[in-house]
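The data below hold one chain only, encoded as structure tokens and taken in the form predicted alone.
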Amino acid sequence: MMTLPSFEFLAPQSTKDAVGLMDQYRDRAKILAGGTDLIPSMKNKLFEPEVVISINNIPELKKIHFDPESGLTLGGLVSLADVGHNPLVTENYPVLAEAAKKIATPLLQNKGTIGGNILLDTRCYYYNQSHFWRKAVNNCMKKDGDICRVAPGGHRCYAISSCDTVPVLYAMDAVITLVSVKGERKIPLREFYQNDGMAFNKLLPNEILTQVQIPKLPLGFRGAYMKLRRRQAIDYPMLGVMVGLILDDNGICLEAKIILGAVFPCPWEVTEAQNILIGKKISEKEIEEASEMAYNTAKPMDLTNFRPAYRKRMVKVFTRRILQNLSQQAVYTEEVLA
């Protein structure tokens, strides 16, 4: 039976107190929100913090607010269940709601949070194992080792981004708020991640994610997210594909976003595929070319229990399916967004 390591538990009542504690302990502390990833990781000795700081007693982090002009604001502690089922989200950002409902099970969605999903650790078959298993293979670069088991000749970690809401938020130009004792900073999500399985985001050791802000969707926006996993519940994504389009009244594509998740250590925007669609009325020709470009861009490695070649092939399948569906949908109107 795997047990938790010893730690000191603190439960501040305000954001100010929480960031004060984070500034005091920094790398020796971990923030506890839903705990659906942190607790199992601590049992596997992936994280062994001296202090666990629960932020669950801070009510302002659980708020949802929608303004027809400025968009949606989610507190960092808003549960994935609320993201998936709250009318403010489902009626105005349905693709985000659908992505949240694809995460794990209803039980875990009630505990997991939007902030936790955004900050979710990268995953790899060689990393996300018990301490006993990892020790038997002499560990890996991401935890206690000196080489990447996926690419022993490489010089960095290739663990993949595995957060389902992030490709959607990325495509919708979401901005997150990070707070420390020095104040707050707002950073667009597309500037927050980096292509390194260990240093995969730009969160500082003394910061807490307090808000996610999603701007009002432009007229003509439509989007969809598809997820590859072995089971229809519980499993992390082996691949995620988000496509967002803005079409005018004549069906001409004004803007396109194609974001791949669970392929690289960060969400990956396939700009070449997007450029194929922009300025055109999307036909089977554009769909095939964009899907092929997404396929060529994806370079999954052998770090999940699906073969890389299959995951790569499904990039093309998912991209094509989504584009075929979106090109035939009715466009969102101002009344729907209001």
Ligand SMILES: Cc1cc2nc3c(=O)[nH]c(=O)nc-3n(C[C@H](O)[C@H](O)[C@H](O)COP(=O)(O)OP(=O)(O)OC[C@H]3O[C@@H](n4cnc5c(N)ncnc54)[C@H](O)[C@@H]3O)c2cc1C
Second form
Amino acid sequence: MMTLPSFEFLAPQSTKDAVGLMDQYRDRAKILAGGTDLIPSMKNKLFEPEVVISINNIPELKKIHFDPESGLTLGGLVSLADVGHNPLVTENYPVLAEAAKKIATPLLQNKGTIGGNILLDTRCYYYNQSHFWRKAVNNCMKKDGDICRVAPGGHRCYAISSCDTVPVLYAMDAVITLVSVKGERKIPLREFYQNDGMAFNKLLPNEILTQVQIPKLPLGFRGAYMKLRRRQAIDYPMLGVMVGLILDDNGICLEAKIILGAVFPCPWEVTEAQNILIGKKISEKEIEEASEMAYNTAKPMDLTNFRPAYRKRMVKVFTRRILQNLSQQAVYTEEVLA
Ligand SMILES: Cc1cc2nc3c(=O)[nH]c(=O)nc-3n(C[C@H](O)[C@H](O)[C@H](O)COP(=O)(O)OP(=O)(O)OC[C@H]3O[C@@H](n4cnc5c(N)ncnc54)[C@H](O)[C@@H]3O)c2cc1C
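Here we have the form predicted alone; I need the corresponding form predicted in complex with the ligand.
Every chain and every other molecule in the complex is listed next, the one we just looked at coming first.
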């Protein structure tokens, strides 16, 4: 049986106290939100913090606010269940709600939080294993080893971004607020992630994520997120494709966002495919060209229990399927893809 290592548990009552503790302990501490990833990772000895700082006693982090002009603000501790079911989200950002409902299981959605999803560790077949298993293959560079087991000749880690809400938030230009003892900074998600499985985001060791802000969606916006996983009932994404379009009254594409999740260590915007669509009335020709471009851009590595060639092929299938639905519907409805 895998047991938790011993640690000191602290539960501050305010953000000010929490950032004070983070500043004191830095790399020796970990923030506990829902714990749905942190706790299994600690059992696997992927993280061995001396101190665990729970932010669950800070009510302000659980707030949801919607303003028709400025958009939606989610506290870092808002549960995935609330993202999936709260009317402020389902009515104004249905694609985000659908993505949250595709995460793990309803039980895990009750515990897991939006902040934890945004900060979720990157995943890889050789990393997300028990300590016993990893030791048997001499570890990997992300934890205790020297080389990457996926690309032994390479010099960096290829573990993939596996957070389902992130491609959607990315396409909607979400901005996160990070707080430390020095004050707060706001950073757009598209500037927060990095293409490195070990240093995959720019969170500093003394910072806490307090808010996610999603601007009001432009008129004519329609979007959909599709996810590939082995078991529909529970698994992490092996691929996620988010497409967001803004079409004018004549069906001309004013803006396009195509974001791939679970292919690279960070969400990947396929700008070349977007450019094929912008300024055009989207027909089968543009759909075929844009899906082909997304397919060519995706370079999945052999680090999940699906073959990379299959994940790559599904990039094209999902992109094409979403574009066909979004461009043909007067008003997009999620049922179309169900
Ligand atoms: C069986 C299983 C299936 C899963 N399937 C999916 C899936 O399909 N899709 C998916 O996206 N995820 C999946 N997950 C992962 C996880 O449940 C979610 O990503 C969830 O949103 C994580 O949130 P949490 O609050 O539990 O994070 P935690 O586990 O509490 O934290 C995750 C990380 O973020 C840090 N952190 C959390 N909140 C903050 C904050 N506010 N400020 C600073 N640091 C913070 C923690 O220190 C930790 O490093 C799955 C997990 C399990 C166990």
